[in-house]
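Below sits a lone chain in structure tokens, taken as the form predicted alone.
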Amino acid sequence: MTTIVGGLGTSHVPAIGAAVDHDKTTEAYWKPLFDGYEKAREWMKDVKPDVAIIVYNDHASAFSLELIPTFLLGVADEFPPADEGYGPRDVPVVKGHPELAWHLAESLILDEFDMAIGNKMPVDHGLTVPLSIACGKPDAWPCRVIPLCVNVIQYPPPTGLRCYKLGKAIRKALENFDSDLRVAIFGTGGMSHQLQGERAGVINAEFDNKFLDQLSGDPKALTEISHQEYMMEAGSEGIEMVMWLIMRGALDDKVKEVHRHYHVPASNTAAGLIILEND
């Protein structure tokens, strides 16, 4: 049976992946995000998963407003970093995990959710930035790779609730597959950010923090946020974090938090990080 080894929630913070990719992780600006990401690694290399399933969001890149899937799976062998405006980042190429992504796409659409399929695309900040927190700067990501789109630009995106259940459709996807896979879920984006507007660069501390205590311990109550909260407490760009409950739905109703990370900014973000396994 195919194993999840642990969930994984990161904000995806564009400006994240250029501190990579121009060496400035140790400057004084971003070390004190960067050391919090050191357990991340340590336990990237400990599970060793073979498959991470990255859920995230487009920005723009792949599709645009004349295209918007509410949740897609890339099927490719392989996905290129997208050009984003200042070209591709130097990263290398995420290799996708064909055969287990379509039987995700099959269990998942029989059991009545409407997944659309990417047979070719590239994929952003919003995925390679999540690698590069938990691998660093390597010459081939260390597993595959299946990205999970889910749409949280244009209203209406999917609920908290219709995440949470989604990630519990793809445990069961999981454990009927049959293979010896070791399988990390990711769900990325948030944490409190606006970009536009007069509310830009508005954090809510207090509220990212109360959503990593409930992750852990109260998923259940996370799936009542209303979009008009996500957006009242947590800026616009707030809303990404329904993505994160698709991660805890796949994992058990009690988990154990292994490391907790939260850091103000990040760009005009607040950053946080969260690994939880099956207790």
Ligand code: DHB
Given for the second form:
Amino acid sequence: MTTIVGGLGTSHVPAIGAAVDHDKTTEAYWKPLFDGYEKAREWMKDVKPDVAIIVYNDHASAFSLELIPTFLLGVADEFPPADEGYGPRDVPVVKGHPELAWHLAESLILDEFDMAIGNKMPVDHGLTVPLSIACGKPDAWPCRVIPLCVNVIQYPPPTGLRCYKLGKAIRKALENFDSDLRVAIFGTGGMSHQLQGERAGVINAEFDNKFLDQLSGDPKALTEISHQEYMMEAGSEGIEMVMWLIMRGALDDKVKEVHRHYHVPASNTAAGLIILEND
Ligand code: DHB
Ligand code: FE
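So that was the form predicted alone. Now I'd like the form predicted in complex with the ligand, please.
Below is the whole assembly, all chains and molecules, this chain first.
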């Protein structure tokens, strides 16, 4: 039986990746943030997932505005780190799990989620920074990865409710996959941040912490947050938080919160991390 070992939600701020790459994580600015990541790294070592399904968004690295998939599953053998304008990050190549990825594609599409298929694509900070947060700086990533890319760049992104339902469909697909694989699911992006315009730099710790509370205890309430409310409360890029609902939907209704960390600032962003396990 395929086992879901748990879900991890985390921000994916590029500067966090740069701090790892340039060995700055113990410097005064970064230490309080990275101290909170230790427990996540221990958790990854303890639960030893064979595969991580990483829900993330591409930031116009693999896709331009010419092609905008709402939901896309990466089914390739491997995914190279993207060049985001200053050369690719010096991190290991991300190894895929084509067999499980194709199973997910079939199950989700037959379940009426019209996934796009990614046979070849680089992965940007949206996917590689969460790996650095959860795994540090290894020579090779400790698990296979299935990228699940979500459009939160170009209006209209999917609703939080649609994301939550997709998580439930992923869970069903995993339950129907005959294997002894241990699978983790990551939801990434957020927390409150806005990178451009008059409100650039907006942080809303009250909204973020309530989001984390409800992610644990009342995820259905989060499915009612509108796009407009995310933008008003958490800034324009706060919309990335809908991706955490895919992770949450894949878990039981009732979960155990294993770890939580919230820190401001990481660059001009609020950084959050949460680990949930089925109770
Ligand atoms: C930044 C970029 C992101 O994609 C994000 O989610 C948070 C911060 C940045 O450029 O600082
Ligand atoms: Fe982002």
